[in-house]
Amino acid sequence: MKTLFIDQTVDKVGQEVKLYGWVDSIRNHKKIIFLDLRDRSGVVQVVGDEKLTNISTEDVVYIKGLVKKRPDKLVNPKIKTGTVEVEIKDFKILGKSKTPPMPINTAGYEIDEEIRQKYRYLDLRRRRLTNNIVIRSQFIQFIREFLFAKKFIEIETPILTESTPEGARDFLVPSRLQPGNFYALPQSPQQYKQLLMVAGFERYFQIARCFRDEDPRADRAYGEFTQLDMEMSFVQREDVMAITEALMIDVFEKMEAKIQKKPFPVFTYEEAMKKFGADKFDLRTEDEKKQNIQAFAWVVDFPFFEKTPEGGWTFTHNPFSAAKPEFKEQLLKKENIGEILTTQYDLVCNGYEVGGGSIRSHEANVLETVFEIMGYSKEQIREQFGHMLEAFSYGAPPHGGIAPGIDRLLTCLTGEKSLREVIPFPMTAGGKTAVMNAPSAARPKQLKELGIKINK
């Protein structure tokens, strides 16, 4: 088992040690060739004979070495082990590469998305793909060690759901054993949470996949994203806003993150509109913005409901949210519903909107009124929502949440300009997944044993 890493050799001065990684680039100086090997966490010279003339870059190799310092006019101060370098004592060739489609040494950003995705395990080779995805991994890390110091609980929610109203085109996936019924992926864990206040677990959390057809564009991921899902029972708003702005301060500032205001600025969603002309704006002066400084902001106070291209009503971001308390009486009344305000938070940085959530509706005369508002019918209710409106007539906490979004804000910390650049393995712009053929046909017998037929 491979026990040192290469950024450790720093510390091995004067001593042998066995390196297993990736030949980053070759220099043949006839009788000297240095190499750079290459592993995940960096890069180190090595230095050997002409034994070495067999290796080709991207080749897979075992080296045994000497550890020794670099003359001080040669040490390389823009890597982490640039202060040493290995002399080989014996080496072996464990996997040979062809030569790779496209070049590694570079950021990528100049390379066509396809060939990129196409062969996204050589990509993710690349520096700053690798380090993204170091990143990313000690981003939830940290979130983990703060929620769990809150103590929040870790719940996993199903992925094979019903469909729900969350504003976006879902997957469907058939079901085998009840030919003509489908299962959705859920587009957020939305009722689940809901239904686990009402179970009793008061803090809930999860790093949740969610799935949506829409779409894409460059703060929005084809298909498939990642959340980090929250609720708590017994808060209000300001709870909710301030745990998670604690969460945020605290993440971002152990990733060596400059935030730019703390606490963080609130606008009203009509200060917003007023001042930015949107609901999502990036706060940072043009320096800030080229030393990737993190601007956080909350707009709060949106409207409930908007107007359907019909003439009826819709939600603006959430249908469980609860209107703000001095609008409760007029919802359930359904009187001056274009004025009715909710409990729904935003929380914007550099420009995304990198988290929403709200308080609410714990009351099933309160959820119920909002459906009907949108022009559901009493039986569409009972038979799209009646779990909830059952659920909450057992004792449900007051209860909210938020969602914020792990892609987005990991964008924001690196400076990236895509979510692509910080999800491993994302789909293209046409939809299709990186490395693997899908979307793809579906074998007939699989369609048989569906009880599906494609009209061509």
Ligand code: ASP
The other form holds:
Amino acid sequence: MKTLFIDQTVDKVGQEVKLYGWVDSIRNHKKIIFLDLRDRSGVVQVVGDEKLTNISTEDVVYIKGLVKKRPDKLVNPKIKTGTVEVEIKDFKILGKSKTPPMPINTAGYEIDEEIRQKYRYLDLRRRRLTNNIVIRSQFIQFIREFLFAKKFIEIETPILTESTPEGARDFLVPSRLQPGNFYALPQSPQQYKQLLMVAGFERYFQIARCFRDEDPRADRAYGEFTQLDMEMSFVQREDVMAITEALMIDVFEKMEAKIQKKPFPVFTYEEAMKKFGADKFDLRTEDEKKQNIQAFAWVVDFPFFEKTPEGGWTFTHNPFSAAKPEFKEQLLKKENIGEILTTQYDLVCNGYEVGGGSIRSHEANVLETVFEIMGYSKEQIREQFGHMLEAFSYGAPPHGGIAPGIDRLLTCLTGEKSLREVIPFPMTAGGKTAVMNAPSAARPKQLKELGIKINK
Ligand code: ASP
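Given the form predicted on its own, state the structure of the form predicted in complex with this ligand.
Up next: the whole complex, starting with the chain shown before.
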């Protein structure tokens, strides 16, 4: 096994080391050849002679060499290993590379998106993207550490499941064992996390993959995204906001980000609309944007319902939310529906909505009333949400949660514009998977087993 990462060579002056990595660049001065050897951790300069001539960039090589201090004049302050170089003693090519279809030692923004996604495994080699993926891993590790210390436990919920209303279109998966029936991929683990509260786990989180078949939009990742899904029992709105805020501050500061205002400013929906004309807004000055300062804020007191084009009512955020306590009676009486405010809280950062959640209706009759207001018949409610109403009839704790979006938070942290820059294998804007060719046609035998006829 490889025992030394390239960034560790700085501590090995005077020692012989064994390095493994990719040839990032070659500078051929005839008798002396310089290589930059790259791995996940960085690059180091390697010095050799003519024997290196059959090496090309992106080859995978093993190098044995002596780590030497560079003379002061030749120190490269731009790289972590800039004070050293490795004098080659022996080398071996472990994997030859064809000429890559795009440059790899640039930031890559200028390269056509299709090419970057088709060769994503090469795209990910560029320093910027490698760093983004390493940052993603550290970020999630810090989240886990914070939550475990606060007595949360991590629980997985099903991916093949039933449709749950989050306001987007579902991805459906046909069932072979029950032809004509379909699973839906979760738009969020909303109902399962609430059921985990009924089950008594009290504090749950999950780095959850969610699936929404929404029309591609510039500020959304098409298809799937990752959220930090959380749910807690015996909490009020302020508790969930406080723990989320403490988590964001802890994790962002561990990642060396600067936060504009602590505690985060709180705006009511009405104030936000008056002040910014929107419920997400960027509080940073131009100068703060350049410094990539993080400007978090909360938005609260949203209307629970909004009118549908047909003149009925639908939820603005989440049908499982509870109304603010002072509106509970009004909701149960179905009076002045447009005035009812929900316990929903949205977290905003740098102009984006980076998460949202609410305290939930944990009483069956209240939840039932919400669906009645939205025009569901008793039968429809029983059929689609009967399991929740039943669960709530066996001692459901008051509970609430939130789901900050990991991908979006990472674009804020890294200063990237596109979600695709922080997702290892994102889909293209047209909904095609990176590298692999999905969606693709199913084989006739598969369709037959599923009882499906393609009609196009
Ligand atoms: N289920 C919500 C969402 O995915 C978040 C929540 O209310 O916890 O946006």
